[in-house]
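Only one chain is shown below, in structure tokens, and it's the form predicted alone.
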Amino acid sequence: MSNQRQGLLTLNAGSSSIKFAVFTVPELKQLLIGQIDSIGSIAAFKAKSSDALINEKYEWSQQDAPQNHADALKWLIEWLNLRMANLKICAVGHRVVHGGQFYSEPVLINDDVLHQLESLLALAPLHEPHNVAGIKAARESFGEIAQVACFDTAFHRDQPFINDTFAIPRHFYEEGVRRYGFHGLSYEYISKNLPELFPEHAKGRVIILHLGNGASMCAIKDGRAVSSTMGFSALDGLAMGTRCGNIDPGVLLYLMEFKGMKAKEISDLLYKESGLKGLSGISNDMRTLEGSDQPEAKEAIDYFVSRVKREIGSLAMALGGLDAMVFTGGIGENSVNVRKAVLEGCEWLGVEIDEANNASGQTVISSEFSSVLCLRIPTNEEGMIAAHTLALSNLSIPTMSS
């Protein structure tokens, strides 16, 4: 006999990646973390474990790439069970974008909620798509073991009323038109974590802006969710890597009239040719776009940070003041001088950035006299599903095997 450890394994199938990482159970301690890009192209793969003993990269060929999520996950399991051979995965973590108005928290899969899940394609077709077909392959290769959703929605779904409707006829609420809010397992692991941090400023009205490819601000009270920049869908409120963020209608009807552009157009325009990328005409990455001398550079920044700062103020009202902010997210928690522009617009409120901190990437990046309390605190959204996962999963003895 030989001891065989548990483990847990997190997906993120987004439109041509899986993100992936492996916890041991029920210590939830990760081992690996790694994901595939470009599936059904020239995919790549790329695997880190904490203990550096694999770090690997994998470009395939375009012949002999995985075509679709399903492949790409057979190809992972092998190589999981290759490189982690005495690791048995007894429960699968999925991070699925639209929970609908059906779920407000994460629920383990059987054949209703997969069939419910592809009723709700079309409020997310981007995303929940892949999300689906990640869930598919994995109950394929993974047979009766445990799998759970985890939605982005759901941390939203206390919102008020009012924070969560349009202006439209009532009965496109009552349909599932509505203001769903995402992001939400970011969102939900800063603030379980923020009070263990800083426990008074918890309890208060706080700021979190998740600010990476995707980016999104919530407000939140208590640990509650109060309002969000982002809508029915990942388009609204923040200018994105790609994404437009905030449009008047009035510009999508004009294209449709004057321009005859057709819905599919109109989506990849808004979703795939906006935000920095259109903005700057040179790329999405921030990085790119920090480094670049070029005026359209710095003109796509100073337009994603002037909606960062509009949207501080919305938020800050919704909450009746402010006690918080929290940077997160690729941009948030890497990009210094996005984070010191942000907060240097924000004297008004009783923000003063401690600038050697933020140049340096400490948690608390306000000064002493600041009534705000500043944060830099790095999200963690597989391990917030894998948290998740072992909750429903019921695991918690290690098994032994032969």
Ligand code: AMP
Contents of the next structure:
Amino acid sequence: MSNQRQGLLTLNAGSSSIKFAVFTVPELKQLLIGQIDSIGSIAAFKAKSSDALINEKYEWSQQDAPQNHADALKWLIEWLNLRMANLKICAVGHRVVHGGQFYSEPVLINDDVLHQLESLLALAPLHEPHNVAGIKAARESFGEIAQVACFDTAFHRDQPFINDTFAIPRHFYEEGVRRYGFHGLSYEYISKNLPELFPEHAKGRVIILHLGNGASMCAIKDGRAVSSTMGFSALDGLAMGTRCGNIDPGVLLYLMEFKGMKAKEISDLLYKESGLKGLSGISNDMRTLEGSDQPEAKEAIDYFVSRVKREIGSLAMALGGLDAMVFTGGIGENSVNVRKAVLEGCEWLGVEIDEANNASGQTVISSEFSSVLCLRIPTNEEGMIAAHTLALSNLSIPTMSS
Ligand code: AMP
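Next, give the form predicted together with the named molecule, keeping in mind that what was shown is the form predicted alone.
To see the whole picture, the full complex is given below, headed by that same chain.
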């Protein structure tokens, strides 16, 4: 056991899943990525190592399946000990959806931090409880090693007041009813990597489009967030796989007053039954919709694209112009058609697409004549969590910069 290497684990606990990745310390080379899905019913596990030596899938039977995050994590740790016996996990980084007003940076988790996170459950009731459950389970399983919380909201905490508030009585803002914005780890990853790739543009006015099953966009100036399409919750802004995006609040009043719908029913409607799924009546999955010849599938995609285009206009105004756009997330990285439809709607901004580069998934997808540089950059939220965790957990001897 003396030749054990140090490793770092990242965890992203969702409502019924745990996504994980393992990195070397201090190089932060990704060794393995995987997930446990359908926790609470017939759970399934998959993991793949970067060297392709591990490529495992496993489905539990109903009676053996882990029933909660703690059980699933215990199983995962045993699996890691078995499959990666020469690796000792020395720190764990957690993706945490909401850091409220308190956290504008990642934080080393202690009892006080955990209590504070528990006080934020109401701000993200569908996600935060699972993040907290993941932290508790990891503390129980790993004991004393450093654990770090990395927040999806933290990147946006710099936003100016007018982009951070709603026009409702001011005391609500003080109480924490704010435009928090999400997908911050993805935005942070892209904006930290942009200076190396395109230093001049990185200093300028940039819109990052994180288009995945969850989708949002963020306006960034000189690497700092100015405004986001997501607001108080992860519902606002773009239409998503199953989430509605921007909606007139009058619709919610109507549903409550005249359709007698309760909060839980409205929550399920807006989070789980709307967006691409609700509009198409077919699927929440962009690939499925792109492969469908049903008119409703096309209408759902058209709606998605049209909201992206409107938000580009809005965010370009918030920035006072536009120097670059970056597509990322499952749809942004992979859908040639969505990128093309969006960019062809931006010609009035001086955007000119390079069709061949877009079709072959190059990094630069705008032509040399485009006044806005358009890019396709795969995001790496796990890598960002790993970097923060390393930095905060005192494992970085030698440090990254030395
Ligand atoms: P994410 O939540 O970032 O994993 O993104 C998931 C979304 O990306 C789903 O709607 C997928 O259908 C979509 N996606 C993944 N690959 C492709 C592809 N090749 N073409 C179109 N959409 C894709």
